[in-house]
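One chain is shown next in structure tokens, namely the form predicted alone.
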Amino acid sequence: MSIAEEVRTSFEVRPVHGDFVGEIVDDGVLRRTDDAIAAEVVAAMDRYAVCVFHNRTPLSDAEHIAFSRRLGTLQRPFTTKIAAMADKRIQFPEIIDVGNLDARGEIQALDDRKRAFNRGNQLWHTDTSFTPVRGVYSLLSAHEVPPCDADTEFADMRAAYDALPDAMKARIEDLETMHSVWYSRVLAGYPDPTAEELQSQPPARHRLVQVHPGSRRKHLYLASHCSEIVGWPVEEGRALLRELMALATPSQFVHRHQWRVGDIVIWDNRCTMHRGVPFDDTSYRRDMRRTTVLEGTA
């Protein structure tokens, strides 16, 4: 699909950031679980990569899961065997809890290991790039939003690739990278992972430049999870990855979403990065719930 084509849907999609972000104000679209609506959402995602759905009230967890399943098989948390994260606030295994609340619904303690783990979400990343079967669509639902800026930023990796100099495109065309969730977590201040944690999620290997199957546009596949370039000296590879991250995240390629209760944002992990904006998470509650659709199933 050319980025100039219009997306034909039964709901209105308003561009809010060029061909990168679309806004859907029709309430209840995602409460419809028929295949026709799911196909329209996929078409909108191929055009925009990020779609914002405004709902008057949050979808229930069951509704959230029901629509997500129309897009493919859902990820289940890979950390379920970690003792420190065994107690769950949300009992649906398909719902990934990315808020700051503990199993009792209280703000997490300062020494809560999950708080330290989730701090990595403030780095630019793409969900589950550290697994061989990657995440395609993530659907993040806002159930409780702080009365301060607790936004999420998204970066357009298709536009970022388009803007690279030809010499850089040629240099990186055939490179592969290793992605490790523990690498990014340690970067964000997580304590040294335990042997059990390391075993629960080994690193994965992916191409640095890819072609998005829906739009047929080339894009970078980057993240804070990128720990090295395959076949390169580690520090030389990391220097190039840092350079590419900087080239991919100037303001013209970034959209900042200000959350409202009831919002669901869907993004395509293959051609975007995102990060949470820091806020006073020791004082304000934030209840955010995510599903992620896996590659090869959408």
The other form holds:
Amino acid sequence: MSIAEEVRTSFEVRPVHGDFVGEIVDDGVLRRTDDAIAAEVVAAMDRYAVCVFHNRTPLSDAEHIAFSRRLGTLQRPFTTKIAAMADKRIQFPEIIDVGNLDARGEIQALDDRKRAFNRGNQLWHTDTSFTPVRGVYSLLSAHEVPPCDADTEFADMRAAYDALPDAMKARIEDLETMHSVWYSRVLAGYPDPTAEELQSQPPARHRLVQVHPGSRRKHLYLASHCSEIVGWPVEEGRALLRELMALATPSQFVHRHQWRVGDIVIWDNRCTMHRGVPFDDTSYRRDMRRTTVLEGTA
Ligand code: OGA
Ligand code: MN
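Switching conditions: you have the form predicted alone, so give me the form predicted in complex with N-oxalylglycine (OGA).
Complete assembly follows, chain above in first position.
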């Protein structure tokens, strides 16, 4: 579809940030079970890389999973296989718990390993870029939100690519990168990963410049997990990755979403980055639940 073309959906999608973020106020869309709905949501996602669905009440975990499954196979969180993070608040294996509550439903203790792990979400990243089969869509559902602004920011990697100088585009066209979840955790202050942790999730290799299969738009594929450029001296690679990160995240490419209970935001991990905005997570409860659809499984 050309980017100028309107998306044909049976629900209204209002642009809230150019062609980057669309908003759907129809409460029933993600609860629909007819055959057309998944293709319509994918069409909206191919135009807008982020879609905000305002639901009057949060979808139940079962509804959240059921809709997500219509988009493909769901990722199972690997952290539950790690002894120090195995305690789960939500028993559905497809739900990834990214709020600040522990297995008893209380605000996590300061030294909770899961809390330290999830702090990595405050760095610009894309979900599950550190596996050979990547995350495509993430669906994040707000069950409880603090009175302060515990927002999420999204950055458009298509617009970021378009705006690069031609010399930079030529320089990076064929580069490949390594992505490791442990690299981003340590950057965010997580303690040195244990042997069990390292073994649970080895790094993966991906192209830095990609073409989005739905929109045919070129985009950067960057993330805090991105640790090296293949074949380059490590520090030189990191310097270029830092430069690209800065070029990709000026305010005109960034949208900040302020959560209301019931919202589900769907983003396309291939062509966006996102990060949680820091808030006082030791005082306020934030219950956020995510599913992530794996690439090539629709
Ligand atoms: C995520 C994530 C950020 C947030 O769920 O993948 O990065 O604001 N969340 O909760
Ligand atoms: Mn994330």
